[in-house]
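We begin with a single chain expressed as structure tokens, specifically the form predicted on its own.
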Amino acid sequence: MLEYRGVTKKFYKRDAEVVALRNVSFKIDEGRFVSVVGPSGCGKSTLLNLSAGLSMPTAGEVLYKGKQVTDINTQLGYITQRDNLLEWSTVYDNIVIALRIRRMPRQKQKELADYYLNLMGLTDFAKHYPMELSGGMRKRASLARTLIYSPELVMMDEPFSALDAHVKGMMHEELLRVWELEKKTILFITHDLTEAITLSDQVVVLSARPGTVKAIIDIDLPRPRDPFLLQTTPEFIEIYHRVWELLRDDIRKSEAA
């Protein structure tokens, strides 16, 4: 479904040359889960740019689904770090905006606004407003809002990052339950090995900056997964120090830049 091949991506800040990405090729294949991981400042966030459309590489190339792409790609659904979801607006409001702005009949916007509130347990919830949600209700709202349009693809960046530790590990037990219903492609930047293990059938591990594709990494778990009990498994943590052992003298050249 999403294929890089050989990207490099270059930045220039005050007539400074910045090496984001250089000559990095990897593919996701159609409702597979895969996580990319590396030190900050790696360009995790720029992959995810680019196959947005909304920055081109300066080498190499993006293809969705076989073609290039060269423009916006609307064909994919991007979650960000913050939910963004509109203050002024009820939940319910939040997450039919899309279907609105696709001039879709009335009817079919509340059919699928109250499968999806049910799916994420906000229906009771959709009448409010975003303040008066708890943070991971925040993060239900903008999943559902990027689900209801049923994008073939769903590009996640550090998502749960903001999250206490108990929350985080709700969500990802919301998030598994959810991939396994609607088997999604999802694409998912994190800084966090253990979220990337538990969620994911594949993780990426990228080099400090200028990132590269250092290893992949399958992850030969059984699904479904209860993410607390998983992560107590020999398995898990023999996967967990093989990835920590390709990342760890990475992060220590990235935190002394």
The other form holds:
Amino acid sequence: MLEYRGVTKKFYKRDAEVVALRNVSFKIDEGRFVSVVGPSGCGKSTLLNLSAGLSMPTAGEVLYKGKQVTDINTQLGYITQRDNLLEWSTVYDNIVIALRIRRMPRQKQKELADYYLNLMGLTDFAKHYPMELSGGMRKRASLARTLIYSPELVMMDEPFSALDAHVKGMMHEELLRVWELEKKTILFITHDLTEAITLSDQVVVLSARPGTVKAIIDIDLPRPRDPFLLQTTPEFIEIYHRVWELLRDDIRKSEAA
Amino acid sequence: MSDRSIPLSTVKKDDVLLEHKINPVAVRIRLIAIRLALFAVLLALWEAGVRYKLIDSFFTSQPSMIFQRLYEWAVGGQLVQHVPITILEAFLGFVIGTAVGGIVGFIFGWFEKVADLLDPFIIAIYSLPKVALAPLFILWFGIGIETKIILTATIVFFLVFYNTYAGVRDVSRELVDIVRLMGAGTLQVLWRVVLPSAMTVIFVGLRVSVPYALIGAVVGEMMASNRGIGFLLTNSTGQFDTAGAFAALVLLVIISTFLNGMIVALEKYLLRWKKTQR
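So that was the form predicted on its own. Now I'd like the form predicted in complex with the partner chain, please.
To see the whole picture, the full complex is given below, headed by that same chain.
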């Protein structure tokens, strides 16, 4: 579905060259839930911008369904840490924005919106403005807004990192439930190891800057998963320790830098 | 620049926990009653001070005379002759200044290169007190209504321009990217995201502009004209008619309040999502 082949990305900060990613190669198969973890500043978000065609690699290539990404990739959905809802529009209008952009007939918009409002438990809040919603509800609204236009691949950039622990746990449940239902391909960026292992089929570990792939770990935990129960099982803890060992030195390095 | 001149009543008060239940309507009515009483007391003191010769009426006039003068103007046709002119100048200047300032601000905000290129010029003109342009405008456009409209428009332009520019600059890049990934072209991004997102800041500019629009019109009239409230003002003081001067000021306050009310109403409607804040 999505493949990075020897991707290097450099930026320039005044005269200094900053290498965000160096020779990154991995791929994401269709229908898989893949997380990328790494210390802060390891170029995780750069990966997303490259796949979206918002910026181009300095070297190497990004392939989407076997074709090189050279322009904005409108097959993707993008969910960011800040939910970026349109504050001036109601929840309903927020959710259908992609459909309006694509000029879908009103009736069809309404049907889809009703389905996703219901799926995300937002039916009673359709006429509310984002400011009236709790943090969790805002997240569910931004999820609904993305899923509604059925992008083939959903990129999530630390979507839950601003939520408190309990709400975060509930969002994990929610996301897994919806993902089982829709079977989207998901590329999930996070610095939270527990989150990455709980949700994913595969975890890609990046090193400190310049970001390179340190390891790709398959998470063979059974599905469907219950995030709260899963996190106390010996299997989970074993994987957690393995990934943590890989990450520890790099986190130290990026902290020292 | 944009924070001042905003009415006190729009400063947001946090909801505080109260010991007792209150009836908001009753509280509001009582507040208005007290305000009216305060106003009445001040007028009464003023009037009494003049009548008992504590204050010299020549300098301060007195409320009864001011109302008398307003009544005379209303009956004598001066109101109809002068007030609409000032409103028209302020209004047209405001509309033109807002339109041009909004469009130019939008272009500057969206095309960073244009902004970088022209920035020093704009700063230079911005730092100029705009009323200093009045004599030149009179030379160029005469002493008619055009000069006042252009002066007003120039003042309003910069206020709206700067706020629009800042508003467009502040639009979340992420949000723009998200919407582009949904398939939106440039026009859709501008219409659905940038414009509404900048609207909050643009309105700050609009609200600040209202009193300034009147400055443009009145200063223009005071410098050269034979019509308008600014003319009434200079004409009254020229004849040592303080009651007339105060009457002109009362008219200005009424007009300014009215124009401001219109902007607030428009803002309430366009930015209604903000009012639902918990």
